[in-house]
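Single chain ahead, by itself, as structure tokens, in the form predicted on its own.
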Amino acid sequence: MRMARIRPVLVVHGGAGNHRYNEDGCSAAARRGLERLRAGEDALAAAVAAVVAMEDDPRFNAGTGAMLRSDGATIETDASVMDSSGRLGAVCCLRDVRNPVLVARQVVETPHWMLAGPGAVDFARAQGFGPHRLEPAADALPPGAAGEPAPAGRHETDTVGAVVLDGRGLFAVASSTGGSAPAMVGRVGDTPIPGCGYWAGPHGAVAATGVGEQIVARLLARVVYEWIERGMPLQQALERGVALFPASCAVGLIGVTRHEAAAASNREMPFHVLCDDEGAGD
């Protein structure tokens, strides 16, 4: 009997006010990990190569692009894996390191799920990650476009992520953040927490964006994913999820279903989405 074909997806985010004109970071950034499922490799590894690809442009609040502390001199970066097959890992308060969500990926290889500062740091250094000094990034957008007047900033620049459905049916989601601003050194907002700015399962992957104490207040990703896991249309619970929060309260939210591929933000949100038409199950 033949096996139902299995289109591959991508959707990558730039984080929640982040602006539009960042947006050929993130169809970049799917490119790249389009790029490993076509080679063979499989959900997670495409996610991780995706975030990988964002962590190296400034304009994005993650690994170069991070935030400065409170305290104005130190950078602590947080990341996290996790897929359907039940691989998880995670990072926080990891410092110089350029690529944190490639110690997160490391970390599903140990006997753990997170690994936290001064350890994270360790750990890393073991695997061959840095040191690498991680300098507060300018701005780096460009000129307004069609007349409009070029932006002053990178707003409220939060956690990117990436969601992915494979050939094979895995479902993975990587993330990873810089911090917000101001925030106290030791911080830890829901990017690293499952449940809260993540979540994978057999019915799909998600991955949240914005204000990370109000994210786990709310165990927004699981919450999206159970409402998925019942049966609601995806961009319906995407949407849902974004309703729990009041305006003031910057969210986004990306998600990957079998059948389904959306996003939805109270803020503008750089994001792509990017079906592989060549791709099939085995």
Given for the second form:
Amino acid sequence: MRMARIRPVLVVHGGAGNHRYNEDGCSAAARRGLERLRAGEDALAAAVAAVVAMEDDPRFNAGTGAMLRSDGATIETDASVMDSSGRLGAVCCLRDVRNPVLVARQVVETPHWMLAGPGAVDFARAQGFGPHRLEPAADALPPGAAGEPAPAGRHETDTVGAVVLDGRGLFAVASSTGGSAPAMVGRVGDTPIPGCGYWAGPHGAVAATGVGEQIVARLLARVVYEWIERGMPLQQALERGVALFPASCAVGLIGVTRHEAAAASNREMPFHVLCDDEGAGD
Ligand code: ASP
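Now that you have shown the form predicted on its own, what about the form predicted in complex with aspartic acid (ASP)?
Full assembly next; the chain just shown is listed first.
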């Protein structure tokens, strides 16, 4: 009997509240992930590669483009990876690392799921990452700009994330952020917390963006995943997830299932869906 071919697909977002005109960064990142799939690597490698591309793009609040904390001097980053085989890794309050998602990926190889603060930095250095001084983006929010309109080109939330289905049926998610602004030094949002900013399981993968404090309070990614698991169409599940939030609270979601790829947000949100029509990777 001939097995049905799985068509690999990637969805990449550049943050709820970012501009759609930054969508070229999402499509470039998705292509980077697709290259990994076509080279025979798996969904996790593809998701990480896509997020690395976004971390290297200063238009997004992750890695190179990460925002300052409210002391006006500190940059701290959070990142996470997860796949449907059970691999899970995260870092939070990481400093002076160019690509936090690569450190999160290495955490998978330890007995732990998350490393935080100075321990995460020590681990990153031991793994050969940095030190790389992250310079605040020229148009990053000034300290204490709570509630003020964001400067042109940058917004309070621009986390990046990628979800991937590969040709073998593995689902993966990777995310990275400089946090939301303004935020205290040491603040951790949803991005590194499983079930909140991300989830991957045998039915799909989900990544969230928006106000982390509100996302954590709703266990957003896990709740949306459970709707998918019970058979709700992906687009409907993502929109229902967004509808859990008041209009005043920025939120966005991307997801993939075996046959669907979608995004939803209550703000402008750059994203890109890329299907591998060659069916490579299986
Ligand atoms: N969710 C991120 C956080 O709260 C921010 C974002 O999505 O842009 O850290």
